[in-house]
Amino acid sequence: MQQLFISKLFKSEISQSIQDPHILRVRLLLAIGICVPILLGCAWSAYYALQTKWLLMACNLTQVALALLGMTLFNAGRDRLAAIWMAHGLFIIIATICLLDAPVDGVVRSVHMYFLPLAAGTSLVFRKDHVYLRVMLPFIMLAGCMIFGSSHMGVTRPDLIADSNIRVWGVWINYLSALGVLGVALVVMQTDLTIRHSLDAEMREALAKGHFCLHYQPQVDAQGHIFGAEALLRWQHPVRGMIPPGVFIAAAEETGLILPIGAWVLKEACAHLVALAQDPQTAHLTIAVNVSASQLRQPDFVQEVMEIVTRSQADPARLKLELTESMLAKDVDVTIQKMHALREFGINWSLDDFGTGYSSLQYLKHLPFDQLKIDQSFVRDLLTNESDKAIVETLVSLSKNLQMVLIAEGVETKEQLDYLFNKGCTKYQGYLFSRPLPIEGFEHFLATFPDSSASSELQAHTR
């Protein structure tokens, strides 16, 4: 278990988390919050077992068990659940041990100091979460530190507390450990804040100087025809090179820059639609553009989109707007109104990442979606995971019943393609056909794809 934990933190998972530096810092703090309780808990448990202080040993073993369960959740990719479990569990354990660490003559209480790094870490880990986890829980932890640090309440029976001589050493150990972890948490928090401010300034400069660009990932059908592409935002940084959206999209959402960036993306996509319409060979192509939650919540969202499309003279029927399933969880009635207004204008709607959120199926029949996308997380393990197979088959049936076009994202292997085709999914997007390409590369791809091996593979299914 420990090897898996370290591997996920420092190998494969790092390469994914590095796209969002905040996620990497969260995982670092979570790792510290798991490792420190295990190390301290095991050491103190062994000592108290030798001293036959069974209650103290049980408290520390509980702490170890708590951290091991957090490690299990971490290994399973349930980072948020692991963080919630560790934050609440450690709070209870620290409060319990504080009651067994009541001040006595010549020995002050020290365990309450662990509330400080716990509060700091919780504040950073849940920085993007709701108000309870982000504000109230850290405040409760700080209140616990103040209450236990300024009072004498607790157990003083000699048979239930540690001997005075070891408690003297324990004060030093607890203070040094707590302050050391607090120092690390504060450094991580300061780094997170500094990078966010720097990223905000650089994004504003990038928007002003035209450093953002669009790449296009082709979408193909089972006959080997290209019917469209998804527009994906990239940042061509003058110093750091090409920056993927995972690094800056979340920061843009927080600062509100996602609104002008989203408007720019829509304008660029419409301009490219107009250019494609000039050639009879490409006039049929559609371009899908992702819409953020912030954009959708704008009161003038519908008017802005209509104005951009009208001014560009793009055919609205060639434009698809993509929403993620999680965006449907709030203000559903308002969302439906906006979607219907743009649908009447001629714009099509696509539901992205379906099956990964928590929206109710009852909403799906009221929303004017023309297209449903199978999330790549279901396609990735499609050949080995029975649950993913069942989900894909369900989505194929659902799309047919709701008369929606179904596209599978993240298709990377011939075996995945064969399985999807045999189950009735006939439209695809993924690295098997092409990575996202700049507009020049996309135009070259359009000309060369009919003679490619991927096209031949697709055509072989329909013979």
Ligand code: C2E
Given for the second form:
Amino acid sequence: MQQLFISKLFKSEISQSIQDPHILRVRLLLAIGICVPILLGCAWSAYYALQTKWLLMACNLTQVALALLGMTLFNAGRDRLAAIWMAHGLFIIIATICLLDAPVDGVVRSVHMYFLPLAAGTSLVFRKDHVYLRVMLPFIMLAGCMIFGSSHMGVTRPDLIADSNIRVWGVWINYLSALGVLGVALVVMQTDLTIRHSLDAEMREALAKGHFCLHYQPQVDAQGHIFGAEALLRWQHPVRGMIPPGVFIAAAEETGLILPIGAWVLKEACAHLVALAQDPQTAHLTIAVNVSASQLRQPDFVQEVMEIVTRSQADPARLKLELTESMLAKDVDVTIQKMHALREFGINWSLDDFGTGYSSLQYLKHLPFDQLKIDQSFVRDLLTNESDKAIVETLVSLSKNLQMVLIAEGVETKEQLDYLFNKGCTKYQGYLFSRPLPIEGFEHFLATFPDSSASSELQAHTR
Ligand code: C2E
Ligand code: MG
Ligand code: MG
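For comparison with the form predicted alone, kindly provide the form predicted together with the ligand.
Okay, now the whole complex, with that chain kicking things off.
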């Protein structure tokens, strides 16, 4: 089970964040960091094979093999793993080839120049990662460049190293390709920085001018009743149109703007709850609100949420806050306290994207969650993927044991619905019932849902 979670973690890494433009730039840089070593490695190993310089050929072939493995990981969507593999592998290969590129016969060393684009790329690719990958590794690479650039250390045996005439050309090739890739890395980094700054300014303006809005995605039970909705943030950009949260939430988290945005979302959702409470037909509905990691980490999070709910006069029992597993990795004790405080106040907790993290099982029983949401990556291939079937079955029994409500998100087909129902999952959210709707569309949906085909399907189950 644990292994299934781990394999899913890497698998879903891309799909979750594919909309984030920063991720797309990171992928571009990673693709360059994989293709350039393959091309250069193939060319040099062919040349050294002709020259019968077997050690140099072997080093270049190792580089190609390393990059091909990196490409396999990259194609499988395991970006972070591919990046870690390439950063460390290339560092070792470059250092090894540097030893075979010692200055002799007036020809300078040049292979160490590849440390520069490697350091720049590593620093950008791991910009949001922990300190070793983000800071220490690029520094080690720069130190490598300095040490090899300023010393004569290395092998000088003529049968092991390249001939001087080709090494003169090698210097040009290495400088041009290393500096070329460095230039591309710097342009990508600069673009990343500029876009982040302008995105931040635009988001501030959007918040001030009321360009954010909430869409509501209905949640349905096996009896065909709507029991609630998830509030999903949208940015109605005056030029670019409707922007989904995947594009801007990560940037808002980084700049801290997620705090006022998150407070706005909560106020808006509470106001909607109050409106729903006016009508006996809709008074029972719950609204789920996504909470970000930085919101949860705020020391006054509990107080702020209580204040917003109290001021709005919404019933806290109708409000559900959604956390993801990754947010529980840090400061678990403080998180538990905050969750309990809000639970006592009446608010319910839901664990979003359940199954995409891998250490949750240990502390799940200590956290006051009322609901588990099966991540949509498990639902997507449910009918064809045996491990997804096993995970869903395990989650059904896990939720029963922990006495938590289980809801499947991303339900798109009747076949998925049938499978989930037959396995004992009786709450659903997904395009099969409705896409997230603006408030008017949601109200219309509430009024007409019993007539929809998805609803009849559910009613057929319970007859
Ligand atoms: P989430 O909370 O897991 O929300 C579910 C996402 O899956 C939504 O994407 C929803 O539109 C999408 N979805 C629902 N049913 C289906 C389906 O059947 N098929 C497919 N392919 N997708 C489906 P959305 O609206 O783009 O939101 C993405 C993520 O952005 C959310 O994932 C949530 O983590 C975050 N988010 C959204 N609103 C907020 C917010 O107000 N605050 C914070 N902090 N995060 C938010
Ligand atoms: Mg959610
Ligand atoms: Mg989710």
